[in-house]
Amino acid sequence: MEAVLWYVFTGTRGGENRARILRALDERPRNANQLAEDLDLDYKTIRHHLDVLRDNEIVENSGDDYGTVYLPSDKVRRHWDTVETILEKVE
């Protein structure tokens, strides 16, 4: 999981926005629209990064379609110390 986390946040473009999204979801679960408004990012940008985070099992979703709510996955919570180290470097 550590290698995946380093890759997703530092090895690809968009790591800074993914870090912002994960921080926001750590504060409280949100849907894509709420993230777009809270982080002042385009909805499509949020959707793209959520897909990347979900594909890498960093976030998980609850609900269906439009109102789907995202939150950090249990898997990433078990590696939260590593996440904090990475996010400090990215932010």
Second form
Amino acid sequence: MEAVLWYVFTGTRGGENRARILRALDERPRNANQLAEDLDLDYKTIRHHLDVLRDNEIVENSGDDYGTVYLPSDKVRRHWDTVETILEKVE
Amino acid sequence: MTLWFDVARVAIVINLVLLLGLGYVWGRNYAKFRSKHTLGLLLFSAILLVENGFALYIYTLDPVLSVWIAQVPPPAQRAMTLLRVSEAAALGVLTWATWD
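Please give the corresponding structure for the form predicted together with the partner chain, as opposed to the form predicted on its own shown earlier.
In what comes next, the whole complex appears, and the chain from above leads the way.
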């Protein structure tokens, strides 16, 4: 999990935005539309990042319907020290 | 038998382009995150960039070596080219995952 976190957030082109998304979801769960608005990112970009984060089991969603809310997964909670270290570096 | 020699030169140029792309992403991320992990990736791309830059030099520019390498017997030329091409394939996969 540690290596996945480092790669997904600091090894890829979209890592910084994914880190911003995870921090926003840590503050409070949100859906894709709210994330797009709050982070001033394109809706499609948000959707793509959420898919990557879900594929890597970093976030989970509350259901499959439209407007579903995302939150940090239990798995990522167990490695929150690493996440903190990474998120500290992002405005 | 210059086909394999030419393929190797094309592969070297592709490697250089891919490594510049990877170095750009990892360099930017290192500036941001300052992590050991990103530094490792950045150094990895930098060292392979130097390696391929040197290969490009001896394959195309060096007046003595480029002639020698062009005349390497076909089985050896093929083997050397396959190493370059597999490196290009590996870097292609890595770039695909990193550009995301």
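Everything numeric here is computed off the predicted structure, so don't read it as measured data. Basically, rigid core = biggest C-alpha set you can superpose within 1.5 Å across the two forms. Only residues modelled in both forms are compared. Numbering follows the first chain given and starts at 1.
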Quiz item: Once the rigid core is overlaid, which residue runs, three or more long, move by 2 Å or more at each CA between these two forms?
Solution: 63-65, 88-91
